[in-house]
Structures are given as C-alpha cells and as structure tokens.
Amino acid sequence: MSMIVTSDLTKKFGAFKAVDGLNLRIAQGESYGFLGPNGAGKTTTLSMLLGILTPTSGMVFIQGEQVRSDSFSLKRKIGVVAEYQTFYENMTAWEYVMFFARLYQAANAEKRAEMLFEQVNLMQWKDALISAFSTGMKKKLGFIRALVHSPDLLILDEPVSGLDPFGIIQVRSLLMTEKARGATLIISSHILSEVEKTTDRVGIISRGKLILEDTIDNIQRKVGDGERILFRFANQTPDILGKLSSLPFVIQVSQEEDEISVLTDGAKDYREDLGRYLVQNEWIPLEMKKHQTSLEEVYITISEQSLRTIQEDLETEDVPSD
C-alpha cells in the first residue's frame, strides 16, 4: 500500500514554478530520501504534503486520502521535525511533550514519552525548562514531540543538524526503531552520509522536477562511470601502471601515494581476473577492495549535470529568434 502519492503536483509563485508536475509514490513503511540543491523545490513539496501550502494544480494523497489544509484527522497521523524549530521555552520538557500528546490524542502518552526521553538520553532533563536546553537537546526534544503519538508518517527536514556525533547515532537508532514499527520516513537532508545509512530509496529533485529516483545501489550503478578497484602492494615495480592499463577491461589507472586505483568497465566484478594477473607478474597485493560510489559523489555528479542543463537552457533562451 502507498503511504504517499502525488499526482502532477505543481506550485507556482507568480510566474515562478517552484514544483513542476511532481509524481511521487512512497510505500508504507519505506524510508525515502528527498534530495536536491537549495531552491530545488523540496521545502515547497513538503509543505504541500503537510497541507501548509495549497497546490496550484495536482493533488497529494496520504493513505488514500487527499490532503487539504483542513485535514486535521490526517495530520494526527504525521510527525514533523523541521530544520528550524520553535518551542514554548517557559515550559519544562515534559510539560511540552505532554501538551502535544494531548493535542494529538496520543494513547499511552506517558509510557511512550518516557521511552523516547530515555532513548535520546534526556530523561534527567525532563523537568528542566526548555530555555535551559542547548541546540542539540532542543533538536532531540523535537523528535520526542514528533514521535509521542506514534505517527504513521514522519517528515524530517535536516533531522541531524545541530547534533553532535553521539546525538546523530541516537537519532539514527530512533529512526530505525520507528521504521521497524512500520512508520514511513521522508528524510530531506544535505548530510548525505546519513541519508545513505537511513533510506531505502532516494528521489533527486531539480528545478521542481524529479530527475532521478531509485534505490541507492541502483543509482550508484547508473551514475558511476564503471567499477573502481583499489590496491596496495608489497613489491610495486615502475611498470605496474602501464601493464595494468593494457588490460582490455581497464579504462583508467591512477596512483595516489601508495594506493593504485584501477577503473574497469563495470561489466562484471574483475577482482578475480586482476588477482590472477597480479600473481602472474609476481606482484603481491597487501590490500584489494572495491570502491563503492558514495551517495555524495552521485549527488555532486547529478547536480553538476543539472546545472549544465540549466545553463544550456538559459543560453538557448538568450538566442534571438529569426
């Protein structure tokens, strides 16, 4: 079953089209990374999913129900962690969470809240005023507020910004617990290493359009220029780079300090072929490993391609017609 479906979702601000015919389908229980450069339309899209903004055209459905600005029953099924959050700082942390628990009509609110406070290591601070909290503590409190009613859908915008490394690990564990419970996660973030660790599938948006959507593994294969294998040797000789370059499946060989990088055509895993060739030439590898293209590398490649396309479009628009 689909948790979220958008149909030709479009939002204009005057002549500017922030979101342009966006079609998303996100399954129940899926963790979905929503990526794109600044100004791509991510925040506008999330605001329409939440019913904060009304689409210029197109529709949003959550669990089969069309989202409208007055869909209050639907909004009780959603938890939101925004990049910038505001708090009632004259409340204690516990009072604040219980206020939202009542607002969302959360079942077993106190037990649920205690578990969440423990999970992000804030239990000893639950009776302190929020005004005394650090940025990271407030971020964690935002997660507790968003999760106290056990929402079916979590929408997270830069969820780990402001957190120290230990806090990031805690939040990552919290998100995986919620996913295991069956919650659907939409994560928009520029910290791509976290997106890579916590999502099943990503969609990349540019100029309001979805330009690529797939599992991270598939995107890495599509965008990568082959397969890169890295070596370190015990007995490297000066001719090794030339000889490796002569192999028919090798596209490029390069060296940085004591590490040699061999880029193959990616048609298959060539580690066995390379290992056999090294033994024949009496080169002893101390280390051989595949280099997996990171989501960050994929994102930069796609963004650069998108920027080139934008520039080409602008140049075309500047050419006077006959």
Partner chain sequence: MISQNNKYRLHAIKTIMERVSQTRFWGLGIFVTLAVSLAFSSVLLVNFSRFTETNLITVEKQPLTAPILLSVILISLYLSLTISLNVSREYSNNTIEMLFYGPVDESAYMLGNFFAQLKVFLYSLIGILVWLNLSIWLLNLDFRLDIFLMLGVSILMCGQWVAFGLLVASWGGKRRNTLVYFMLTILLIGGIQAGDFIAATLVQIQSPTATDPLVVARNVLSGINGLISWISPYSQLSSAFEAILENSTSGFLGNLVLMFVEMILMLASSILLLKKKGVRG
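The form predicted together with its partner chain, contrasted with the form predicted alone above:
If you are looking for partners or other molecules, they are not here, because only the chain is given.
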C-alpha cells in the first residue's frame, strides 16, 4: 500500500513554477531520499505534503486521503524535522515535548519521551530552558518532538545538519529504529552519504521536476557508465595496460600509482572473466575489487546533465522562431 501518492503536483508562485507536475509514489514502510539542488522544489513539495502550502494544481494523498491544512487525522500520524527548526524558547525541553505530545494525543507520551531523551542523551537537560540549548541540542529536541507520537510517516528535511558526529550516530540510530518499527521515512538532505545510508530509494528533483527516481543500486548502474574494476599486481609487466585494453568488454584502462582501473561495459560482472585472463597471462593479482559509483557522483552527474538540459532548453527558447 502506498503511504504517499502525488498526482501532477504543481505549485506556482506568480509565473514561477516551483513544482512542476510531480508524481511520487512512496510505499508504506519505505525510506525515501528526496534530493535536489537548492531551489529545486524539495521544501515546497514537502510543504504541500504537509498541507502547509496549497497546490496550484494536482493532489497529494497520504494513506489514500487527500491532504489539506485541516487534515487533522492525517497530520497526527506525521512527524516532521524541518531544516530550520524553531522552538518556544521560554519552555523547558520537557514542557515543549509534552506540549506536542498532547497536541498529537500521543499514547504513553511520558514513557516514550523519556526513552527518546535518553536515546539522544538529552535527559539531563530536560528541565532546562530551550533558550539555553545549543544548535545540536535543539536539533535533537526537534527529533524528540517529531517522534514522541510514534508517527507512521516521518518527514526529515536536512535531518543531520548542525549535528556533531556523535549526534549524527544517535540520530541515525533513531531513524533505524523508526524504520524497523515500520515508519515511512522521507529524507531530504544535502549530506548524500546520509541519504545513501538510510534510504531504500531516492528521487532527484530539479527545477520542480522529478528527473530520476529509483533504488540506489539501479541509479548507480544507470548513471555510472559501466562498471569499474580495480587491480593491484605483484608482478606487473609494462604491456599489461595494452593487453587489458584489447579485451572486447573493456572500454578504458588507466593506472594511478600501483592501482589499475578497468572500465567495463557493465553488461555483467566481469570479475571472473578478468580473473581467468590474469591467470592465463601469469599475472598475480594482490587485490581485485568492484568500484561502486557513489550517490554523490550520481547526484553530481545527474545535476550536471539536468543543468545542461535546462541550458539547452533555455537556449532553444531564446532562438526566435521564423
């Protein structure tokens, strides 16, 4: 069953299209990474998911119900960690969390809050005023607020920005727990390694349009232009680069210090073929590994491609018609 479905979701601010015909489908229990450059329309999309902004056209459904600003029953099931969180600074952390727990009518709120406070190591500061909190502490407090009512859907916008490495580990652990509990996660982040670690599927948005959406493995395969296999040899001969280049499935061979990189056509995993070929030539490999294209590389590639497409589109638009 789908947790979130958007249908031709569009949001215009004047003549500017912030989101342009977005179609998303996120399954229940899925962890979804939402990527895009600044101004791509991520936050606008999330705001429409939450009913904060009304779509110019198109619809948003959560658990099959159309989202509006007064979709109380739906919003009670959602937890949100915004990029820039603000707090009632004259309240203590505990008062603040309990206020939201009451607002969401959270069951066993005190017990759950205590557990969350412990998990992010804020228990000792629970009765301190929020105004005395550091940025990182506030970020963690935002997580407690978002999770205190055990939401079915967790929307996280830049969840780990402002956290120290230790905090990131705590938060990642929280998210893993939530995922294990069955919650659906939507993570919008610039820290791509974080998305890579916590999401099953990502969608990349640019200029309001979803330009790519798939599992991380598939994207790496699609965007990576083949597969790269790395070697280190005990008895390397000078002709090794030329011989490897002559293999039919090899596209490119390069060497950096003692590491040789072979780019294959990616049609299949060629490590076995290459292994036999090395043995035939009596080369002794010390190490052979497959290189995975990172999400950063994918993201940059996609973004560059998208930028080029956009520039081309603009240039086409600029050409006066005859």
